[in-house]
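Given next, in structure tokens, is a single chain: the form predicted alone.
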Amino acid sequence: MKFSDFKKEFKMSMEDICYEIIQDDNNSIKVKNERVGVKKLKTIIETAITISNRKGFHAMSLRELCSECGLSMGGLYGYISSKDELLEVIQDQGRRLLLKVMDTYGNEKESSIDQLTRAIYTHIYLSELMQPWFFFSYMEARFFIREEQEKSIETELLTEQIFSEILEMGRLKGDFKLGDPVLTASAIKSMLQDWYLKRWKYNRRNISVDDYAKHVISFVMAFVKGDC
């Protein structure tokens, strides 16, 4: 797989997600016109992203966001009413996305061998598409309000799962030779997490997504088939 075949595949955008936020009952955000709804949750979602991302999302005001979004305040207030719910906006938009996409990995007719690839290529690559949002998520964390840092703790172990899961199988079927699933899918998520959080890094290095990608996976593979 190539990330120019990832994204080829990939079906859901930043505007599906947004319209399923619009469409939540859970949430207070009522639009007349769905369509202009979506653009403006969009760009309110990415602007206070890009804001965060540079300044902090604590040291981000809401007037600032407005000004950078072209929005009134009465016109954001349309869509959140607070910072906290904005966290939560963004937080449930790149959750949704997350879980959606990685939660596919339960097809006993692949090989394990098959499943883990699948899973490292699908996470690195979507990391890339939503590098901000990652990038956001992790380093914001520890200001979140609690129960956003639960949700964010709570997101990290379902994919760590994911992979603990894949290699607890693989270990049953004897394709795999480790002993601790649970702290190889830990020490595999830290892998995966440099990429969107290092980016420098690897674009001082000239090292593309494909190339981390393939990387990783032959790190990996070396490993769990006892081949280091």
Second form
There are 2 protein chains.
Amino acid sequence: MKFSDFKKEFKMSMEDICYEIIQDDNNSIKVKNERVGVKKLKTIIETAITISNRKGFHAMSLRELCSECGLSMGGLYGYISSKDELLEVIQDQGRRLLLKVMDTYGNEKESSIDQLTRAIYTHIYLSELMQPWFFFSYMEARFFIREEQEKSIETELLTEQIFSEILEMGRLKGDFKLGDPVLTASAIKSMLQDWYLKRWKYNRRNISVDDYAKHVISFVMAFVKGDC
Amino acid sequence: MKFSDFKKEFKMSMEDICYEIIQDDNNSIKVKNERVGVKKLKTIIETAITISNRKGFHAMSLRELCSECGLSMGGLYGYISSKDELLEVIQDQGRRLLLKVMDTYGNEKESSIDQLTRAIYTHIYLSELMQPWFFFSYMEARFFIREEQEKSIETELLTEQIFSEILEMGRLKGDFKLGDPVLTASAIKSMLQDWYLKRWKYNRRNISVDDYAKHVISFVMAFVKGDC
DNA sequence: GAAAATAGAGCGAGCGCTCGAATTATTTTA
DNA sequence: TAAAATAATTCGAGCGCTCGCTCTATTTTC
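Okay, that's the form predicted alone, but what's the structure of the form predicted in complex with a further copy of the same chain?
Then the entire complex follows, led off by the chain already shown.
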């Protein structure tokens, strides 16, 4: 599996998700025109993530967000009802994308090794395409209100569970030799997270997404194939 | 090496560092009485880290810090000249401790495997004792001013370099079979960082610092001993 | 020309920081 | 040793400013 192939299959665009959000009556979007609304909402979310990743969500003023999006305070408040809701929209949008892709990429008929390889590739490739959101979600999580924080923890543990289940299944089938599947899943996850958290480091060293994925795979495989 | 042994050897207390800082004329501490000054400064640093780790340094108001430390705005400003300087003091204090311990724990006469094992143990044990500072330093780094940010990056790369040098040396001696030492060092580091960044997860699962250290060691050893 | 969208001045609250008054501790004087 | 004088420390109201958010006047759209 190559990144370029994955990118092609990854058709679910942000615009589709923004369209879904605008249609959803649970939020406070006052704009009627869908064509304009979807485009603006997309800009707002992307710009908010960009500024937040530079200086933090809390330190980003809404005036700054407005001027970078090319709209006024009043204009912005046609899309959100508070700064807290903006955060919810960002999280909601990212999670929708994430869950859709994770659903698609399961395959129970593969061998344990292929399953593990595929899961690692999928996670790294996905976090490459959604790097700003993954970074945002990780770094801002501790400032979320309780409800949003619980959703974040849930998503974190869910991802980890995917790995621990593959490991556990592989151990039962005799394909893997490893101690604690949960600790191992956690170790794998920390390597995957490094890819979207330390982007500056890997850019500086000219390490491509495929270089990184291959290295993680070989690292993990050495452990699960050996006896410890 | 057990954590309890390490803890005993780790005699350098925060109070000594605070004493050094107060003696240093580069800062703006106006308090004359050393006995009171050292104690208060220690409280200020520890409380500031605690509040910051909960809600972020930027979101922590100095009024809040004052009331938790039991002093007034004026009182606080006898120790710092600005909120930015408080951040510098926190970073400075942590880095002094970190570097002192890292200097102590080198040992060039060991075998490659022992060196690697010792380096991993030292890092995990150290980050256990200084967890709040490590967490603070990692999560707030992107908000630092350029100068402070460069110091952070330098420290990050220095730690990584310790591992990549051990790995490179081991490969040359024929003890290790591995591909890229830098990528491997980076993978090890991401596992070490997980220990102080995801404390809630490991606490919830009742995983001790020694459990974690052992697992990382076995994970890394499987890779460096195998052929990839 | 009605409805939808936008603009941006204005509001109260809370921020980092200051500074003179109040309080406490120490030294000097008689 | 008690009183007076001086120094050191603590205090918190107040300053200028920016924040999230509101609301009405204006412009744009169809």
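If you superpose the two forms and keep the largest set of C-alpha atoms that fall within 1.5 Å, you have the rigid core. Numbering follows the first chain given and starts at 1. Since the structure is predicted, the reported quantities are computational estimates derived from the model, not experimental observations.
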For this session: Using a rigid core alignment, state whether the CA of Phe135 is displaced by 2 Å or more between these two forms.
Result: no
Problem set entry | Is_shifted Leu71 between these two forms (CA, 2 Å cut-off, rigid core) | yes
Problem set entry | Exceeds or equals 2 Å, Cα of Phe219 between these two forms, core fit | no
